[in-house]
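First, one chain by itself: the form predicted on its own, in structure tokens.
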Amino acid sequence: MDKVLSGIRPTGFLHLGNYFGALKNFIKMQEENDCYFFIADYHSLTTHPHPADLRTNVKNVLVDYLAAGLDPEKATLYIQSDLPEVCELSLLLSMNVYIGELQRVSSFKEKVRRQPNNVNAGLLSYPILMAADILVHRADKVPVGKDQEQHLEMTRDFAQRFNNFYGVDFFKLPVAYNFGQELVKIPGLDGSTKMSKSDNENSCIYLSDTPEVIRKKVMKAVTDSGPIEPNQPKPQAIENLFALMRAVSSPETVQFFETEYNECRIRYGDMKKQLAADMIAFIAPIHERILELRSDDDYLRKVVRLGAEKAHESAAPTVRFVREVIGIKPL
């Protein structure tokens, strides 16, 4: 049975990105492999949210994988920062880690070019602490997305370094878990190519979304004045409402609306009406378990608690044992 592990940072509520990109597999994946899920609190320090925000958000991606239908008696679901394991291991990851390798980082990059008044020492060091994540349970598959590959890449290039350097075959190499298809992403409401919430809230379709805030939503979507010639290719922000379509509606309507499309008749205030119905029947059933989850904190604290307990008895072997490989040992 393979060790499968994923994690996603605390910083609001799961969208329709996230259930598509991986969390629909996971539900599948929970049942044939070994699988360990967290909430990454100790990766969103990076963008420095308010302490209560960032333990109000830890919570809603709680509720919001457990509504999902991640099931913490078959997977390990946990808190990173219940686990403090992973830290120590990024800090001896760290020493055989180079500086010009994470400045090399396309994600850092990016980051400096969008926030140059928070460049951290955490954004930078980003890509070994999520080699720690992956690393501390030896994991076999990671789930990521196409933005991710990278980190996936490096964390392979310090488990083989430290394999190498200390001439043990102890970490594997694990590798990208796309379920057999192409890694997938899901287009956002405001003519991006991704939907992610740290761009523009309001281009995300969130799974505790309200239907009266997804027919907002979608009525304000990116659209254009329509095709001036049959069967002309379609821009960016109209492939993105097909693309929600082609997620959440039946292939007859998106047939329906392709050909209208195609023959210069589509009507996008339709499309987006069809579209917004869609995803609120496909939301509702996890929509109505977040609302009941949302009021159970006892049972919140239960799933917690066995998932940093289930977390520790992955991890502690592995930091033990590099530890003694290093030769910090007791004297």
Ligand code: TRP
The other form holds:
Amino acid sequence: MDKVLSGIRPTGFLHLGNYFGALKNFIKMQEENDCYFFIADYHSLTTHPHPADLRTNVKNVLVDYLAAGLDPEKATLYIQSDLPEVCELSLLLSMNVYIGELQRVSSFKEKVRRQPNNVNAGLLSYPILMAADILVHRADKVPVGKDQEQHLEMTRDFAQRFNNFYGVDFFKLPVAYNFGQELVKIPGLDGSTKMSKSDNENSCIYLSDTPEVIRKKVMKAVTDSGPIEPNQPKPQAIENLFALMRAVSSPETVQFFETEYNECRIRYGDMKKQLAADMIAFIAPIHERILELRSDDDYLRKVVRLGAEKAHESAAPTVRFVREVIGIKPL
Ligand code: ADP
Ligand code: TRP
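The form predicted together with tryptophan is what I want next, because the block you gave corresponds to the form predicted on its own; please supply it.
Once more the chain from above appears, this time first in line as the rest of the complex follows.
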């Protein structure tokens, strides 16, 4: 059985993009693979979150994951900082990683541009910690978006380098896992091509949004005055509404509005009302579960304790072996 691993930085609530782009596939994958899903709270420290926010964000992601359908019995669901093996492996790997190669990483260069007053060493060593996350479980597959591919490539480099340096065939080289045909990009409500909380909070519909909030956000979505000739290509903002509709509405509903558009009869007010209703219906069961879970700290504590135990079982033998190979042995 393949070991699949994915981490997410706790930086806010999960939105429909996270759901359709990642979570939905995780829920399927947990049935057939040995899955490890963790909340990368160490990684999120690079941007210096307020301690109270960090705790809340970790809880929110955990709750959203569970509410959407991740099953802590089937998958290993844990918090990164509950697995100290990651830190040790990260330190050990770092001895064979060179400053130059870290400085050339595009996500690092991007951060230097975006937060020039906080170019901390954690940002530089981010790919080492991420490699440790993956290698500590000797994962086979890592579902990642385009922006993480370079990190994964570095993980393979570090793994191969360790194997070569110590003359062992220990670390497997993890591959990016993409969902092929099912790879979807959910657009934003602001006319942008990607729903993203890092780019624009207002473009997002969160799994935890109430029906009133969803309705308000959808009704405010960008549109135009409508097509003047039949069968014209759609401007980006309008295509976005259709893409969102394809995600949550029935094919008949989508077809109805396609025809309305192609025949220049479309009323965006009606379309948005329908889209809001379908989104609310789609999110309702998840939303309900979110409310239940938020007030069930006992259950959440049980989930993370179980996750930490299972993650430890998988990680401990790796670190034991690496220490041994490196020469860290009892006197
Ligand atoms: P954000 O851009 O809101 O900060 P993240 O980078 O935390 O989102 O997203 C975590 C994962 O969710 C990504 O690796 C990707 O798989 C998925 N994802 C995020 N936004 C979208 C989107 N708009 N469409 C499809 N998948 C998405
Ligand atoms: N860097 C990833 C992101 O920003 C999060 C992450 C940390 C991760 N460790 C990981 C993803 C290990 C996959 C595997 O989205």
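Please read all numbers here as calculations on a predicted model, not as lab measurements. Rigid core (definition): largest C-alpha set, two forms, superposition within 1.5 Å. Positions refer to the first chain, counted from 1.
Colleague: Once the core is superposed between the two forms, does residue 242 show a C-alpha displacement of at least 2 Å?
Modeller: Indeed, residue 242 is displaced by 2 Å or more.
Colleague: Cα of residue 73 displaced 2 Å or more between the two forms, core superposed?
Modeller: After core superposition, the C-alpha of residue 73 moves less than 2 Å between the two forms.
Colleague: Taking the rigid core as the reference frame, is the Cα of residue 219 displaced by 2 Å or more between the two forms?
Modeller: Residue 219 C-alpha, core-superposed: shift of 2 Å or more.
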